[in-house]
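The form predicted on its own is given below as one chain in structure tokens.
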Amino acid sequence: MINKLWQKNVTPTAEIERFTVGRDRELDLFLAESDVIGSMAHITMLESIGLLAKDELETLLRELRSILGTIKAGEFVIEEGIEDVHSQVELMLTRRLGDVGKKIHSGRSRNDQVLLDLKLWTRRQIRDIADLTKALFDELQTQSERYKDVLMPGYTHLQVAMPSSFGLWFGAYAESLADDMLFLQAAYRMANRNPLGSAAGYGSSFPLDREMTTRLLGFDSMNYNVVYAQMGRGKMERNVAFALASIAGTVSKLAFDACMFNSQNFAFVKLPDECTTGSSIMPHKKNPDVFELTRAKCNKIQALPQQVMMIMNNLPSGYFRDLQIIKEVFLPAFGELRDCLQMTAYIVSRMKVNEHILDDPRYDLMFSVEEVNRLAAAGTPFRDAYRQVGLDIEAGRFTPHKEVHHTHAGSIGNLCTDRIRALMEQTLADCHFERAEQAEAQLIG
């Protein structure tokens, strides 16, 4: 029989318990640390409004710090028969402290408790994703500068088009991540608002000091309207999922390029040997499995916003058990993206480029635009220059001049690396991750 905070006289059947509890006991382990930290802020506020005595607060804080140590040591478990992390923490307190442990839930519901847990946990995960995104960004910029003078073909419609460079290729993905970071910043700001005190979605008759818990937990502000606080469940996860999907989209495209450019038919780049796998039948094979799995995982993450939306779609205001299922797709997504970012940064830092691609005459025609522009710069009308070069190509008379002189902002000769870095660093600075970290550290003591 599962122990429930809401249990009265009616006992659900085992099948009903299995179905309604679902994976909560497994997934709530993600939220255990946040649950304890949120409870520490809540009871500190309860003491300030006279619902706990000072000695009771000190006793509860001491025990919660002990439980937090158990969690950080990896020793915390949700026992068999316990419904969720909230029940487990309250049970541990009650076992150790008796009736004092039962006072911890005054003025809150499991609804605002899990909302708070999710927000505290999510903002910490966003910080980790931001750091790993920045690490990949740095590797891309390093490679962009290292190979900025090495030309490669640029493609449109998968046809050889115009000269590009490895500086442009690596740098393009760096700037894409700088844009992705804007989504992550917005997601963090929406997650970093305090729902505690909204209770079941309609507030409490206790004189709760929501400003105090907001300050103690380092939130930027609170979700002021208690009904909206509950409506925000699912919405927060959806918005964060869009930010994760944006990063995943960049990494997936990079993985696709790398797999293609690593193939023998392109041979533009060489992936590190330790990041490839072999064949059980073909002894020559070096398969880009890491990037193929990265591509698949990132494509899966790009579906996350739609999964969240379909779970929460068409729900009216108020809490519904449907929202529990969001945890099943949302919580694990951070770990998957974290792995993809780490693997991609590792490979990018060790990727070697082919500096002699243009020795192959199949790429000669990509310099046709350079020749058109050279003639136009010398006074030939552009359309006449275009026609002249086109006729030379058709007649087999075209001879490429393989020097390029692009100097405008963002081009082969002017990558604007410093400006792109400034965009990324400003976005990161505007997140102010340190505020939440400092508040939590002070609360824990």
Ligand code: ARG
The other form holds:
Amino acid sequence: MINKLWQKNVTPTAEIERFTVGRDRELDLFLAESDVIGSMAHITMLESIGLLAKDELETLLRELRSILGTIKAGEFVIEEGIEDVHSQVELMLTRRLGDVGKKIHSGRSRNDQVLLDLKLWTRRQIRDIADLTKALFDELQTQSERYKDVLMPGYTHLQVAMPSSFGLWFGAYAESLADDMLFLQAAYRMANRNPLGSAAGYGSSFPLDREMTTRLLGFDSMNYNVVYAQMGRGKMERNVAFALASIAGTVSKLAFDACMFNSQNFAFVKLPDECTTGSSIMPHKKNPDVFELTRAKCNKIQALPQQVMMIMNNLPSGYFRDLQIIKEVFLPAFGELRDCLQMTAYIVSRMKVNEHILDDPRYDLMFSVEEVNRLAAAGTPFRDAYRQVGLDIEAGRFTPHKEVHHTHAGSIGNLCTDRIRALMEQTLADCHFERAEQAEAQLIG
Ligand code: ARG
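Same protein, different form: I have the form predicted on its own, so give me the form predicted together with arginine.
Complete assembly follows, chain above in first position.
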């Protein structure tokens, strides 16, 4: 008699297998390259402490290099019945080399192996995100400088408020990215510590040379305490997710502004025709779908820290299989953010602004504060000047002077583009991405 929904002609063990392996055979492909590079460092260290012979090391390294080639060629698969990337690589080595392949796992557990893979992979991803964020930053600053003398309305409460400029608008998003980069740098530095050697979470009786693997892999340091190293699973992902969310928050706000300012009712900016999409019924439509999708995708990325936390938050110390599920939300997020950054940079660089928007009299009143300030500068106390201009407006006597003279730091007339650029460049330089890259290149040989 069938008493379980899932009980058919399959044995329960196969179902358990399916459930516990989950999406690892697909998702672990993201980690394949890092898994092999991590193994190269691990076995190099094993040889140095006498757990592998020199010729065994050479043979294994040669084979791992060949597996790396398979991965780079896009031909690596995790076979049916094989649980994860770690098992697949070990299987390939034992198939090709016999017993020597079985030696690579001394002093290691899949727990520190997957920790290491995630850190090596994430490190690389952060670098790519940083590059694309910088590219968007550059486009924004270019547009900011190009249109620094073109005024636009500024709003509070979505009510016409004070003069702003396209220079300020583009430049604001550039500066926002410079701040976001601080989070990315912090996340990178925390990710860039070596967990290898923590094994199942409690170290090993082999005299592992963890300084050596730290150096070989170009980590800034190690996670010293082996229990803490294992606690990094989930913590690293959460911290990096916060950094991604910070960037995504900037991009989604920009996307909303761009959609709104592109609407006919605002008409401040014009998205290039080739970047808009049409309607199946309304022949005149040029919709800003790219920015709408960007907005939604970036909002989704802003939920990533919460997703990671909901999965791992209340776990005690030590490894749990729960952690495997984080990969499902964490790994795909980088590609999505990369896509949004690229699209946004592409459109921003082609965006045209409406240089005559302020000819429209509906914006006249935003020059009221300029008038108050002019009177105040000429000696009228501010509150009296405010009242006088207010009464003129009510009586329909207000005529705007449309040229503005803002000179202080960060204002329409003084954007501080170079100083903002210096902040961004300093933060990027302090990441020292090149160290990890050089170490990996050397290890691969
Ligand atoms: N797929 C597992 C993960 O992502 C790998 C570690 C398995 N370790 C274990 N003790 N079952 O967490």
